[in-house]
Structures are given as structure tokens and as C-alpha cells.
Partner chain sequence: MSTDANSLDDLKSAATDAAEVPKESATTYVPFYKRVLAQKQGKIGLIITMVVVALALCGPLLLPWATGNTATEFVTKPFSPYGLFGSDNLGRDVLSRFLAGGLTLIVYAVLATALGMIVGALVGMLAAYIGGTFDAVIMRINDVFLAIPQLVFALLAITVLGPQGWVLVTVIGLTHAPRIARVARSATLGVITEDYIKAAEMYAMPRWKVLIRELLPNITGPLSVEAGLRLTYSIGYIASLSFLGLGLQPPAADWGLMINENRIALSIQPWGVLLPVIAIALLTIGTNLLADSFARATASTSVEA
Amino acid sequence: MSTKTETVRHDDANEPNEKIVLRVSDLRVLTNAGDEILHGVDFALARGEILGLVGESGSGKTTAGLACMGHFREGLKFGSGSVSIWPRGDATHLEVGELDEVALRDLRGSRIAYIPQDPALSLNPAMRVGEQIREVLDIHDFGASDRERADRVAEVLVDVGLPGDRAYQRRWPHQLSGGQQQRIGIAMAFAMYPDVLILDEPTTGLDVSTQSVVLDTIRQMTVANNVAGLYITHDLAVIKDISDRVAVMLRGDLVEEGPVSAVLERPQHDYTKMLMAAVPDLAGRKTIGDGAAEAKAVAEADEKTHILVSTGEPGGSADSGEHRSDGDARDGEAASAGERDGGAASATAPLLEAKDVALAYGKAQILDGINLTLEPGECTMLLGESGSGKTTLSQCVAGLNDDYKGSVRLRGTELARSTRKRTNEQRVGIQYVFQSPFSSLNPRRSIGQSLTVPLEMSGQGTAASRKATVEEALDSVRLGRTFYHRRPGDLSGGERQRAAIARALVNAPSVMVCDEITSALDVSVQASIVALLRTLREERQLAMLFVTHNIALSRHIADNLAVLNKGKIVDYGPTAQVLEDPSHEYTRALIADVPKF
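Please give only the structure of this chain, in the form predicted alone.
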């Protein structure tokens, strides 16, 4: 049995008291091989309060949360300790570890409810949303009649801010937005008036506006129903907004616990301090990642001036929603490199230019006259809610979506709409890094084999020279050549993302499109990726189009911000200018919804 690490506690709220609904005491969880992965964890949940359980991937926070429901993932088993719950109206408490499977099934969904990370995966695509809420009530024999159950479905939908009418209940999950799907999941969780709610990263992947609505819904429902909540996340900014208390986990140990204000404002444990330092702040009062290099990059970015693009014709009207700066001239310094990336190019042409890019599916206008430019070493961040068009625009630039009108130019040469019809040099010039590294890394191949594929496709070099190029790329993303023979499944999330970036780098592109590449990463891993991208920009003069809904990252990586709303750029300019003096109401609303640290 492993030694239990002493937890830094800021108060005695974890001691026995009448508000506690669930208590975890000296919980130890083992692998089937007998290795201990939770080392005597202690925490308590109180009615009407939310405890935020934070830590990096692999810290044990989800394992601890699932143990509260008597559930252990494949390969894990209960070791020792206890999970006790005091349901409403019961004179005695239940020991979750002593319940059989029938009793556990009755407990889950009625006394303890669970909301998973991905709402789409928690909803049955073949069932209408009203039926899915009703199913929870039917399974647990809610009420005395069908009428009571039907009324409860309508009531809980209204409680989570959705229509309770029959027409809405008959919608399919795919007809709802991500935020609406998550609120259906919340409605299912609250349908039986549970005592305890386990929330496992429920807003990961949601844009800031949708996240704000979902967090408000969770908070309001928790207080109104006097439920005890356990909110599992790696996002400390979210914890500050939603939690009353916070517990920090590190490699199976709970290292610090207390009120949010105490832990986040006066952290005592070194690990908590490190997590705090890695959280990006919208105000830009600190740097994240590689401190010295980051400060240098930020200083250089502040000295630059940039052309801004309009959402329509150049020189559009003042009410068109565009955001322009004083300097409207590019010096074209990198274009003088000549004719690389295909075709004779103008010495004054931008490295990358999108002009009047538009795309529609039937009556739905996805992109509506987008204009933007990008120069060597610059990073432009595309911001906006889900469905705003930012990923569609980035795919058009990369030739992954060929349905658009308008033009995309690389060093002044217009590119074919489809990547298949572009020249080899043009394909090499623009590389795409996907949100999930598994999209670009074959799990059956070694990292070295996956990184060699782009070189083979472009017909570059010999086998020996390709291997040398791949090893250099692995060095450049701070993985090292020892990763050449490892497989994606052997790597952490941050290591996989670094390998995906290396795959994009092997052909030495001019432009890299990063599509939500930090959205699922822990804050410390995210900070290291941000520092890596900044270094690559500086060392290689690599231009980046960075797609994200994480506005807080903007000051730490982007020279320019382009804010998309319903397929139009409504605000575009230097990062500080857009954040501090946004010209469009939509931008102001987005900034207002960012969790403040």
C-alpha cells in the first residue's frame, strides 16, 4: 500500500457536519495487477454546494468521481476505504462499496446522477429528447401516474432553460446545438431530484457563450434543488466561476483542498501554484509557458502594426462592423524570398490572402465575404461561437473544403479550391493540425512512420534523409528522437499533440492552420504547446491561423484577432486593440462571457 500524502487543508469543512451528503474516506483504487492509483483520497460534498475536483490528465480525478457511484473503469478495482451517502429522508447512510449491482443501479440516476463530458455521446441518437428524460423516470418508478411523469419532463426542461412543450420534446438530439444537448443531459440528471451530482468536464469543447449558459444552469439547478455537486475539470477559470470549494489532485493524491478563494488566491502546495501560473489570463498580466521566450515574443508583438481586413469591400462603410487600425501598409518583407510555394509571386503580396471567401449550403450562409491576410511569423486567431464559420474558413484555406467562392492566394498565386488540385509545393506550403491528434496519427504505426508519410507523399529525399528530417522535427517540438519508434497509445495527450505538430512541420510549411489544438489539454500542457508554437514562429517565421473558442489564449499567442459571427468577420485587428476596444456588440458579449481569473 502506497504512503498517503498529507493534504493541505484551508479549513475544517471536511470534518463531519450536518450539511455533508457524501463522504469519501481513505479511498484507494487499484489496477487489476494490484498497482495503487488512488492513494487514500478524502473529501466531502455538502448540500447546495459544488466541490471542484481539479488536476491534470492522469491525476485520478475522474477515477475518484466515478468511485462515488461505485463504478470503476475496465482494468481498475476497489482497493479499500469507503464512500458514504446520506440520501434525503433516510435515517441511516448507505455504504456504496457494500451495495450489490441491483442496489447500485437503483442508486445511479436516482440518488447520484452523472453528467459526462460529451453530451452527444450521452444521448441516444435514435430517441427523441423528451423520451430520453422520460426513460429515467420510468426506470426509477417516478410518481404515481403517467401524468406525473409527463409533467416532470416538461418541468425539468423549463428548469434548464429549454421549452417544455410537446414539440420540443419530440426533437432529435442532432437537431439541437451542443449547449442544448448538454442541457438535456442536465435535465436527465436532475429529473429524479438526486442528492449528488457528478459532472465530468461537462463544458469541455463548448464555446464561451454556450459554456456560460451551461455553467449558469448547473449552478442554478444545484442551489435550487439543494444538491451536492462534484465538478471534475482541468479548467481552473471555470472552477472559480462555479465552485464553492476546490480540491487539487496530483498522481492519485489529493494535495490541497479548501474554499475557492483561499486555494486559488493563496495556494500553498507547489503543484497548485504551478497550475495557477499556467492558466492564461485575458488581461495579459502574466505570461504562460516558457517565460523568457514568451516575454520576448509578447514584446515584439506589441511593436507590430497590422493591416486589418474588412467584412466586405475595402474601405467599407463605418457601420459594416469592421475594425481597422491606423497602419494600412504591409512591407512584404518575407515575400522577397521569391517564388517558393508555387508560381511567380509579387514581392509585395501577403504570404496568405483570403479574398471574398463565401460558402453556402442551400439557404444557409456559412461564410459571407471573408477577407484576411497573413504574413510570415504572424499568428491570427479566429474566434467565435460554434457554427460561426471559423473551422469552415480554415478548411477552405487548406483546401479541405472546395465548395467556396472567392479566392485563397499563397504568395500572390491563387490556389485551386481542392488540395488535390494544388501543386505539391502549394500543398506543402499550408499544413493543417487537427483538434484530435488521433486524426493525423495512425495508432497502428510508430510516430516515426506517421511523420514520414508526408515526406513520402511529396517525394522528398531518400529513406535515410527522410528519417533524419523526422528526427529533426521531433527535436523541434521538444519530444526527442527516442519517440521515433513509439506509438500514439504510449504517449500522453500533450505528447501526441506535439507529434501531430511535428507531422505538420516535416515539410517545412509557410503556414500552419491549428484547429482547436489546445481545447482538450490540461492548462500546464496547453502552456507548453503555446510556448512551443511561439518558438516555432520565431525560429522558422512560420505563419499561423489559430482556430479556437478560448479567448483567454489570445494575448499569449496571437498578433491579430478575427472575430466571426454567422459567417462574417465583425471585428479584426491587433489583439490588444480588439480586446480593449471591441467595435462590435458580439465581440463585447464574447469577452463578457470569458471566465475571469
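Can you give me the structure for the form predicted together with its partner chain, which would complement the form predicted alone we have just seen?
Here you get just the chain by itself.
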């Protein structure tokens, strides 16, 4: 593992030049056990420029960032190599690795500042926010007087777009929103006019709209203060937005480095190419997850599927639904078997229909008059930011949340609110895949045992036939039947999510509800899961409700797009139509905020 990979470089900005403020060369970091985590990383940061450091989880990007500050997390230690810094005003450079504790402390927070990933965890909850900024100034002996320091606190707060008054400074972190907390973090970092800024995924936990504001703040502050920034992220789209140069990391190696446009448009290293191919683009020009073969065939083929827009015919179809419901209850079983050729009932009633679904907890209206329909083989994306009610809605459809008003119908038959009260066929008809693959499988039971549960509970087949069905499902999610006896702990995130999808498939459902199923996964794994879902739709004529916060995925998976904002569907229609001609202000803002590729 200790052999150093040659980095693909697009230019010679990494060579010594007077703009460079921080240079990392041949940096190696070890675990306490002696395993090498970073295998010799080289990069340089120049004044007024942001270098994006991209990599998926486990690539060592945060370790590299913290090593620039001479900080190593529990269990890690410095191996070899050098980190040199040229502070403003100093004639000579400092070698970070050779500094003692005191000198290192002087450097941190004043010359090199850090902006952490999760502001909610990184601000001291028991200290007022103004005090936390002031602390930096006090420690590093900013200015000459109390007055000067107090003024600087107010000034830097205003710089990041927050009120600088006393009242605001006296707030506690929990009284601020996520975006405001992150801006406090940024203010803290800029308070001492640092030379170098290490930004560790500072926008990961934030909504798209908040993210774009925070990114603007960072960008503007970096330029105004002429700071060299290292922006660590897994999100290539953000990189394109914020940084001038980009360096790509893969398992402790820096594989490619250069100006953003050069690296992202003409990637040389295989890994960068793969990564670029896996990133979903809003325009949908590429097919993520597999070769460019099948292209957009799916999207175009489904052009003719009829769409009921939420504004249409409120009373009429509810009545016709009533009429049909008698006949449908009997037809339920037949329909699930002969659903492909479309029985009499399913020809008139949509496969899945949500009507006037509403849900409120006390005064908080979580969902408000939701109307949605889904036809066989069709995929609708339910798009919303956190708190929009998208998960609640999908759980109402799946019968996991029974507090809603309104109705959910499957082939025209109104479903009971709770899955426990639904009939066997209805339960089998709608399957739900959970967001986190790390939580949806019982760690104490084997994959086979977990996947047999749906069959067991619907009372299908014998033990042997169930096993066969489960193995088939494992094959169809491309895991293979060897996974039958393994436990979730042995599987990676992507593998677990495949197993969870297989669990939803064993009962041969007609509707699958996928709740943010790719958001916990790395972008390359996300791409492969999206590709899998596309294949499954074709193979099984599966209708899908794909819930996500990631608008960029829309063209890659969905025929229809429903945009959910504060419990209301504000835009609903064929994907292309909504994206190209959004009718609602909110949708337009969303599209504008997406970092473009």
C-alpha cells in the first residue's frame, strides 16, 4: 500500500511560485496500528484561490485537510512528508510538522482556520455565539483593546450576513438555524484574517437554497480577504460552483489535480472519469450508472402515459372511485396477477392514487391536500427539501403512518390507513424501501431471514419455495444468492441497499415506494442503484414513487415530477415539462440553486 500513485496534473500551478501559501508534499498519515491512510499526497494552495478536494467516503480527504493544521484524529498519527505554510508578513515559511504545541496553537485559528462539517455539533452549545467568536480573538491577542475586539466580532458577523448587534451575539447556538450556525462558523474562521482556510464539507447538512447562500458567503469572503481555501467535499457539483482548482482523492491517493474546467471536462484518470459519469446532471444528458447504451429510451417511451395534474377534477373522480370500489375488492387478486394486460378495473382507475391527503400534528400542517397518481410501469419523483413532508407522504402511502386524512387508493380501492389493517393483496401491492440501508435490515438476522419476512407474513408458499424466491430476488438486484446467509454487518452500504430493494421485490409488488434510498450512499453507488432501479422497472413493469431531495436525479429516473414544498405539491407534471417550464416560484428557485454541470 505504500507505493505512491502518480497524480495526473493538468498544469504546473503546483510548482513553487510566490502565490503559494500552503504546500503539502508527500504527506503520509498512519493509523496507530501502522496502516497507511494517506499514501503521499501533494498539493498547494494559492492566495485568493479555492482548491476543491473531492473524494468519496473513506478516501482520506478530511484526514488530509486536518493534517494541514497539524491535527490528527484519535487513532491516527503523522507518518512522513511535509506541510509548509507561508504566513502573511513572515519572510520565512513554517514547517507545521516541526512546530511544538504552543506554536501550533498560535497558528490554528489565526493563520489557518477550519470550518467544520456540522455546525450544530461544532459550536459549543453552552456558549453564546458572540462569545465563541470573541474567544478566537482573545486567544490570539487580536488588536490592542477590548473595544477593538468587540468591534471585530460585530464586523465579522456583518461580513457573513448576520446582524452584528449585542442581542444577536448573546444568542445560544440552538436558537439559530442550520445556515446561520454555519455562518457563525465562517465568521469564527475569518475573525483573525487567516491565510489559509480548511473547509470540511461545510454545506453537506444544509438544504439546497441554504447551501447556495452559504457558498456565496464563502466565495465572497475568500476573495475579499485574499485567503487560500481548501474545500473538502464529496459533491462534484459544489466543487464546480465554488472552486478554482480541484484535486481528486481515491483511497489515500491524489489521482488527478488541475483547474476545475480541465479536470471535470477532460478527466484523465479512470476514477475521475467514472466519478464524472456517476454524477447525475439536471439536464439528463448522460445516463448514470451504466454505459451510454440505453440512453433516454425509457423517458421517451413513456411520453404517452397520461398524467393527472393535481389541479384537475376534484369532485368527479372521487365519485367514480366510489362506484368502482365494490367490484375492485373482488378483483384485487386477479388484478395483481394479470396486471400487465390491464384488467377492466385498472384500465379506468389509476394503479395508485392519493386523494386530498392531509396530515397535521397540532398546529403544524405537515401535508396539505396532496393529489398524486401513478400508472403501471411509471415512475414519479417526489421532490422536496427537508421538512417538506415528502417522507411523511411516502409513509402514508405505504401505510406506515396512519394519522393522515384523505384517501390512498390502489386500483380504485381505498386502502386502510395502517398496513396492519390492509388486506394481504394490498400490502403485497405496495412495497416500501427505507432511506438508510444501515438501519433497515436487522443486524442480528441473516439477509435471507430478513428477506423471507414479507413472504412469511403474506403466507405464500412453502419454506423451500420462499427460499427460492428470495434467492431469485437476490439475483435480480445483482447481489447473488451467496448473500443469503450473510449478516448486514458484513455488507457495504450499497450492498445493503440492494438487499433492502430485494426485500421489496420478493412479493412481486406493483408499486415500489423508494424513500431517499440513495441519499446515504456515495455518488458512484447511487449511480449503480439508479441503474438497477431502471432495469427493474423494465423487467417487471414496476411503478415507482421515488422520493428525493436531489433534483439532479429527476431526468435519470422519473417520468413525472412532483415538487413538494411545505406540505403542498406546487408543481406536478412530466419531468421535462416541469424542469423546462416550472409553474411555481419555488420550483424555479430550486432549479436555479442547483449547482450546474
